[in-house]
Structures are given as structure tokens and as C-alpha cells.
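Shown next as C-alpha cells: one chain only, the form predicted alone.
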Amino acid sequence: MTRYLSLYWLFLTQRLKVLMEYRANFIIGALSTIALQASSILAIWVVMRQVPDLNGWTYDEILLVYGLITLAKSINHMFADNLWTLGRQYIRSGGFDRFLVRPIDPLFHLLADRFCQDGVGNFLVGVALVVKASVALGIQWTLLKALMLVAAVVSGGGIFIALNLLTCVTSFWIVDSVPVTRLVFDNHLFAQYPLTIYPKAINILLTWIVPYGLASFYPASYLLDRSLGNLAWAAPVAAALLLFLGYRFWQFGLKHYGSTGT
């Protein structure tokens, strides 16, 4: 473990040196993500101006849900964005083969090969939304609520990474896995809002099948002392289980990988 942490730090510092060679690009990447999130938040504000109460949820409460999932997504965006490019950038070109001849785990190498600066923008937006909502709603912070916030963000990031890993492994058979990954990933858009506004089928999907709701709705419910909030403590279990399944599926796919060449 210590060896891999040291290696990741070396990969990260080298990546940051590359990014700092083009500082304007780094800043633009982060700002573009902030601008994109701002447009989505503006859309919520416009809707909530006309409908102040969305099935019992106010504007600031929805911002809390949105902020939590944005924080979770930022973890995935910063540290595991390379999963999206596995087929298009590495397998199709034959570049993935270099991971197989080096004395480190290929999945670790893939993840460490790129830090995505755009995720920094998501992280900043998520922090700002959670702080703003917390102040506006007068949330009384306790040790358990602070632990829940940390667990929700870390576990939520793990859920995003695991689901992307499970879908990107299809690259070993179909090369371009982006359509498959997007089919699952885009479900997180539903989890940017309270799950109680959706039909029961959507609730089941986002709680038990692709559990993005465990990264947003349930932790927000816990912080707001709402019913169903205790289900948020299932997030670490779901993240650990999905990461385990994702890694085992990765190992299965790796055994069936055949180099495409260049």
C-alpha cells in the first residue's frame, strides 16, 4: 500500500508539472466546469421561483442534494476520469499494452496516468453549494453529521468510480465503451434532485441498482433530519461492494484482452 501511495504521488506531481506548463488551460478547464454547473443551478433557481416547494423540498434543500452529488462526482472526475478513455485512447491504439509490461497493477497505472483538472471546478462548486445550503437551512452540525458528510462524499466518489469501472471493462470486448458507460453514468442526473419527486421505479433504480441516490438524496435527508436519512449509512457498504465487483470484473476482462496493435 505504501509503495502504491508513493507511486501515485510521483504520478500526480509529474501530471501537475505538465498542467502547470499550460496554466491558462488549467484555469480554463476548471472555470468551464464551474460555468457549466452554474447554468444548471440557474435552471433550478428559475424553476423554483415558479414552484417554491418541490414535493416538500425547498430551493436550498435541493441545492444541498445537488452539492453532495457534485462533490462525489468531482472525486471520480479528478482521480478516475481515465476510465472513460480506456477503449478509445489506450486499447484501440495498442497503448494499453505498456501497462501490462510494467511491474505495477494495470488498473492503478491507468488511473494514475491522468489527473483531470476539470474535476477541481466540480469540487469547488460542490463545497460552495453545501456551505451555502447549510447556512441558509441552519443545519446544526454534530460529530455524526460531519462524519456523514465525509462518508457521503468519499463513498459517493467510490460509487461513481465503481460504476464507471464496471462499464468501461466492456472495452476489452467492444473497444469503445463510452456509450455503455454513459448509459449508466447519466442516471446520476436524476440523483441531483430529491428522489421523492420520481416514480417508485426510479427510486428503486437509484437506491439499489445504480445507487447514486446514496451519494446525494439520502445523505441530504440525514443532514436535514428527514425520514429515510439513516439509509445514508449504507453508502460505504454499497461503495465497497461495487468497487470489489468492479475490480473482479476488471480482472476477468483483463484475462480476455487481446492486443489490437497499432
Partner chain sequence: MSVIEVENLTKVFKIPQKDPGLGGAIKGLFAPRFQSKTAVDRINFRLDRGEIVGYIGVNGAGKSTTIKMLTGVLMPTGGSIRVLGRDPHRQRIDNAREIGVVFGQRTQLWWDLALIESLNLIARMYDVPPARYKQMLDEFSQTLDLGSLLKVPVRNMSLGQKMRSELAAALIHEPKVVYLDEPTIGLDLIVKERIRDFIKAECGSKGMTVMLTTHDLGDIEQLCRRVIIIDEGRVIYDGPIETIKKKFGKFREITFETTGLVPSLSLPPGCELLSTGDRKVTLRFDRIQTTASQVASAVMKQIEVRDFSLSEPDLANIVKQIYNGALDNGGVEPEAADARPAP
Given for the second form:
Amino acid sequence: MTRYLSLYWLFLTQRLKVLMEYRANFIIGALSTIALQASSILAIWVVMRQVPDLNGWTYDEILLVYGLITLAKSINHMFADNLWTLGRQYIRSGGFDRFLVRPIDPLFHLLADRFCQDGVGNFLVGVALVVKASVALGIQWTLLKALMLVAAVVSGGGIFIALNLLTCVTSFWIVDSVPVTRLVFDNHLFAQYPLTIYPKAINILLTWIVPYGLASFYPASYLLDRSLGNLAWAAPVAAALLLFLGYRFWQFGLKHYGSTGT
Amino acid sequence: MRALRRDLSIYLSIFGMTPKVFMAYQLWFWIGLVLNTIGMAILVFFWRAVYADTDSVAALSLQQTLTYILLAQIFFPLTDVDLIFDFGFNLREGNIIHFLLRPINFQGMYYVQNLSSLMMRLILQIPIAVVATLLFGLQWPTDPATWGAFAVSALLGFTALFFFHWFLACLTFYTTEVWGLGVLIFGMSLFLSGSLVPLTMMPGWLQTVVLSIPFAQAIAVPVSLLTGITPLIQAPLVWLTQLAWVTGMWLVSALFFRVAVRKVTVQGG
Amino acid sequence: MSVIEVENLTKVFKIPQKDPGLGGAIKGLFAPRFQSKTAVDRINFRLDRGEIVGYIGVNGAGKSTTIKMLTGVLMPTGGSIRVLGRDPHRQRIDNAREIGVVFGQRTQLWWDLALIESLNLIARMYDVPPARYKQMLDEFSQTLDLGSLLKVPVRNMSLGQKMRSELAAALIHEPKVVYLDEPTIGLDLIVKERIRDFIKAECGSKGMTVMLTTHDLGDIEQLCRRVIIIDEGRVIYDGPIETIKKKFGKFREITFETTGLVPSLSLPPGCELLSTGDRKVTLRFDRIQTTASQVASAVMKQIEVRDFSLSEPDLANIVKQIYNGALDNGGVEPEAADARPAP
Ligand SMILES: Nc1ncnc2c1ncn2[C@@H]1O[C@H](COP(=O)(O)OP(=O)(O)OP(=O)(O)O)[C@@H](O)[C@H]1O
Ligand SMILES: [Mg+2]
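Swap state to the form predicted in complex with the partner chain from the form predicted alone:
Everything in the complex follows now, all chains and molecules, and the chain you saw is the first one.
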């Protein structure tokens, strides 16, 4: 474990060196995600100037929801973005073999191979939104609430990573897994807003099937002492379960790769 | 004259190639449909919630707003210009040399290519239009005159945006990673094109800002004409403004390209 | 005990048959149809400690597939492999610690990192003790002339520089077993020579067991005492390179381009005239009786030579001749006879 941590650190510092070499790209990368988020947030701002609330959620409350999902997403974006490229950059080119002749876990190697700087932009946006919302709403922070915040972000990140893992592993069978991953991943966009604005089916989808809601709407409800908030404690369980399934599926895919190659 | 004919025939064959490339991505097509449906669903439910307690926002009814938003989604390909990834890719692979060596106007070639892609993309939006109509109750404008005004405005807006993208793509001569630049521009265009919120809902200063950046020319301006938010009477004025945009952007982009191309260093061996 | 033991090793690829279009893709998802392709077919061999063995065959013969199975990347369809007593696929990570691999066609270095950074990472991955790592770096700076390359990112390297770096990366942890899949592909003669010398010195002195695939018979001649030739996944020869050389390398052709017209030449023994053209003469000589330099100097004494070239025996040709029974009366070593799959 410590060996992997110190290896990760080494990978990370190397990656940062490369990024520093391409400083312009680093800044553009971080800015790009900020711009993407700014577009949506600006739109929310414009609209919420016109109406007092959205299904009982005020502007700042919506920002809290939006900020939480952005933080969870940024965890995935920073540390697991390389999953997206598994098929295109590693399997198709045969570069994946290089992971298999090394004495470390190939999944670890894949994730450590590229820390994604663009995620830093998301992280900053998420932090800014949560802080802004918390101040504006005057949230009374208790130990439990602080714990919930951390749990929501970490397990939210876990949910993102696990769902991406589950879908990216398909690149062991199909040439390009990106469409499949997008199909699941894009559902997180629903969770940028309070789930109460959607019909029941979408609520069920976002809570029980692709549980991005557990990373934003439910913890936000908890922090705001709203109903349904306690469901947020399910997030760590869901994350652990999905990560377990994801890793098993990864191993299954790896076995398949071992028998077919590229 | 013969040279023009030859150029045209080259352009024509470039025009014809794009659909074939698209057809190779069938899976993407279906999944794109689902992704678009998700995107539209979020917008529609969001706006329904906005209008839950009120009949009009900034003088627009729910139906008007939804028509605007859904049409903006359907015509969103108007903002889709591939230049940045294309430039970046060709620069990195060293292919840029081949392009610079070809005996044909580089910008003209790309314009035709992108126009062809646009047609193709718009055709591929038909299923999305169907979903918008059946699932989300999009009401289509029926007046042929507005459609005509829209078509002219859309083409002008797209052209202005093409030149603007050309200008931005020249930045790839200076930065090596293009992905971030592409996402940055996409991110900005999302809001600045006016596809998320009708311009009339924005505070005055924001409208000014949005209208002084070319993205809005391709979505907000033509779609406002189409939905009647901008009265038809004003169409000629709108076109003239857009024409000015096209000219300005063309000059700026051609100039920057000339400067940037001197930077070409061909990577890889 | 042998370092590598391979018994009846077989790999069958199932290649999915795709129908065009989305319908075909969906059908393929639920009721896939496969075509089988036997890339490696019941091969047997053993490699002892310190052996450097050439593994050769024409394109698509199954060399890379074998190497992938030996390294643990691919799982065999049948048969068994033991590398240092382990099953490389089941005990992949343990096995990986002991082996070094170069896939000549692709890099294992980080494209954007300076070579030294890549090597640092790799050394850490293999838990090379820092002191030892430093020693190795110094050694490679000498033997591979890496000194000036350490700070250069791989993307800015020439092919030859890249390959030298690859070798350093594959050997920095002093593996016991080394697999080199086409390590000289695309390199010019001088770089090739240097890489051969390095492999010979480095692997020889440390008693590494090396398996080398290549299309360049020169590599084999210089590095290996033993070759295994495979074709369509089967071993068709396993034995000393000498036999192959004697059988197929006995004669060489040498062509001279001359400045003037070719007079009648007097030739050393073991050498005969094949053809004369306008300012061109082709000779064939027996390498046991004479050498290229003897032939060349004899000719050069008599005429002014503008250029000359020597043609190597070509692998595809050798394979064809083996099939035609070139080795049947005599040449084949007993172990090679064993290696042949039972009918
Ligand atoms: N992943 C795969 N799936 C299906 N068939 C494969 C796969 N990999 C290799 N093959 C087939 O197996 C056969 C042996 O391939 P292999 O790569 O081992 O040849 P090779 O001897 O290394 O050839 P070369 O000299 O060209 O590198 C070939 O016919 C190839 O098409
Ligand atoms: Mg090969």
C-alpha cells in the first residue's frame, strides 16, 4: 500500500513536470473546465434573477447542489480520467501490454499514468460554489455535517470512478468504449439540479441505478436539513459496492484480454 | 475560369467525403441521440420548474422559451467547427506540410469541408428534432418567410463563426495541446451562443457582452428570428450586421493565419 | 533446471466475424461468430541459464504471440510454460519482476518525460535499490552512450537513440530473463552493431537468458549459438546456428560494379563466376573454402571496383528449403526432432 502511494506520488510529480513544461496547456486545461462550468452557472444565475426559487430551491441552494456534483466529478476527472482513453490509447495501439509486463497492478498503472490537470479547474469551481453557498445560506456546520461533506465528495468521486470503470472495461471487447461511457456518464448532468424538478422515473434512475444523486442532491438536502437528506448516508455504501463491482469487471476484462490480445 | 472549375470540383469531392466518414460512426449516432435527449430533458424540466409559479419571464411564455431552447439545441451544430482539433492534429502529426503544399486555397477548402459537415450534422439532427417534437412538445414555426430569414441568418452566422474559429485555431500554432483549447472554446460557446438562455432574459450589460462576441451570431441571432422573438421586419438589419461580422472576422483570421504559419515547427520525425 | 520450459504451447485466436452496420454489430454482440486462427501450434523448447536464443520466422509466423505468452501478457490456449518455475500468466506480477522486455515496435517509455525520469519511475517500480540504480545508470551511460540522452524527452529522440533507451529501460533492474522482440527494427548498420555488442556484453556477463526475435539474420549470427525457427506456429528447426549456416550459408553471392569493362578474371579456389554484364560481375563463393575479403581483394587487384554488394541468405528462402527437406538427411539435431509436433 505504501509502495503504491509512493509510486503514485512519483508518477504525479513526473506528470507535473511535464505539465510545467507545457505551462500554457496546463492553464488552458484548467480554464477550459472552468469555462464549461461558468457557462452553466451563468445560465442559472440569469434565470434565477427572474424567479424567486426553483421548486422551493433558491439560487444559493442550487449552487450547493451544483457545487457538490462538480467536486465529486473533479475527483474522477483528476485521478481517473485515463479510463476514458483505455481503448483508444492503450488497447488499440497495443500499449496496454507494457502495463502487463510490469510488476505492479495494471489498473493502478493506468490510473497513475496520467493525472488530469483539467480536473483541477472543476475542483476549484466546486470548492468556490460550496463555500459561496455555505456562506450565503449561513449553514451551521456541525461535526456530522462536515463529515457528510467529506463523505459526499469522496464517495461521489467513487461513484463517478466506478461507473466509468464499469463502462470503460468494455473496451476490452469493443474497439471504442467512449460512447458507452458517455451514455452512463452524461446522466450526472441531471444531478446538477435538485432532483425534485424531475419526474419520478428520473429520480429513481439517479438514486438507485446511476446514483449520481447521492453525490449532490441528497447530501445538499442533508446539509440544508431538508427531507430525504438522510439518504445521503447511502453514498459511501453505493460507492463501495460499485467500486467492488467495477474492479471485478475489470479483472474479468483483463482475463478476456489475456486470451485474445489485440 | 478553368482554375475555378478545377477548384470547384475539388471542393465538391471534399464535400462528398464527409458523409462517408460520418456513416462510419453509427454507434455514435444512436448514442448521440440518447445524449441529446438527456440534455434536452434536463433543459425542459428545468424550465418547467422555472415557470412553475409564473406565466412569463422577461415577457416570454413557457412555450416561447421552450421553443427557443429546443430549436437552439437542434441547430446547435451551427456552432460546431472542427478547426481546432484538425489544426492541432495536423500540426502534431506533421501533416500540416502536406496541406501547405497543396495547390488549393487552404481556408476555402476547410470552409467547404465544414459547410458539408454542417449539412450532414443538421440532417443527423432530424431524429433529435423528432424527439423534441414528440417528447417535449416543440411547436415548429410555420411561416415560410421566417424560415427564409432564419436560413440566411444561420448561414451568415455560421460563416462568421467559421472565421472566428479559424482565428482561434491559429492559436494551436503556439500551444501544443489542443484538447483544452477546444473544451475552453466549447465551454464559452455554450453560454455565449445563447443556447442555454434566451438573450432577452439577460441583464442589459450581459446582452451587450454576448452580442459583441461572434458565438451569438450562429445561434441566438438566427433562432430569435425563427421563433419570432426578433420581429421579421428587422431581418435585413440583422443580415447586414452579420455581414459586417463575416467581413471583419475574415480579415482578422486571414491576417492571424499569415503570422501564425511562420511559427510552424513540424514535430516528430 | 531450465530457465524457460515450454511444453505443447498453443495459442488459438478467435477472430470475431463482423457483419457490417448496426444490425451486424448488435447481432455480433449476442450471437458472435468466430473464425479460429492457430498462431502458435504445440511448440516445445527449453532454454537454460545464460543462453541467447534466436527465435525466427517469417511475418505472421507466431513469434510475437509466443513472446506475449512467455511474458504473461497472453494466456495460452493449451500447453504449459514455466519461467523460473512460475506460470507467467497466473503469477504475472511475480514473473514481471524477473523479466525484461523490449517490444521493438512500441515504446515502454513515457513520451513526454526526459529519459532519466522514465528510468527513475521504472527503477522504483521494480524496487531497484538506489545505490544499485546509480551504478547501473553509470554503466549504461558508458555502454549505451546514454550520457547525453538522459535529459532528452523520448519524443525528441531518433529511432536509434530510442532503441538504446528502450534497452536501458528493459535491463535497468537486471532481469534474469530478457525477451527482445525485434530490437533492431529500422536501425542502420552502425546502431545495430552497437546494440548487438551491448546485448552480448550485458547479457553475457550477467548470465541472463535471452530470447531474441528478429528478421535480421545478422543479429542472430552475431549473438546466438542456437536458433529456433518457427513457421505457421510450429517449430521447424531447433538447433545450433552452425547447421543453418553450413547448410544455407555455405554459398554467398557477391556482385561487383566496375568502372571499366570486365576482363576475364582469375578467381581464388571455392569461387566461381555466375554472370558478367556490362560493368558488372557476379560471383558465388563457398564460405568454407574462402572468405568475402579474399574474393574481394583478389578481384580488386585485377579491376577497378566502383562498388560491391554481398547478398545474405534470405529467411523465407531458408524456410522454403527446410520444407523441401534440406535438413532431412543429416542436419537436424535430435532435440529438434523432438520438438516437432506429433502427427
Ligand atoms: N490479437 C490477435 N487476434 C487475432 N489474431 C492475431 C492476434 N495477434 C496475432 N494474431 C495472428 O497470429 C499470427 C501470428 O502473429 P504474430 O504477431 O505472433 O507473428 P510474428 O511472427 O510476430 O510476425 P511479425 O514478424 O510480422 O512480427 C498472425 O497470423 C496474426 O494475424
Ligand atoms: Mg512480431
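We call the rigid core the largest set of C-alpha positions that still match within 1.5 Å between the two forms. Positions refer to the first chain, counted from 1. Predicted model only: the values in this text are computed from it and were never measured.
- Core-superposed comparison between the two forms: the CA of residue 227 stays below a 2 Å shift.
- With the core held fixed between the two forms, residue 199 has its Cα displaced by under 2 Å.
- With the core held fixed between the two forms, residue 39 has its Cα displaced by under 2 Å.
- Here the rigid core is superposed, and residue 52 then shows its C-alpha moved by 2.4 angstrom between the two forms.
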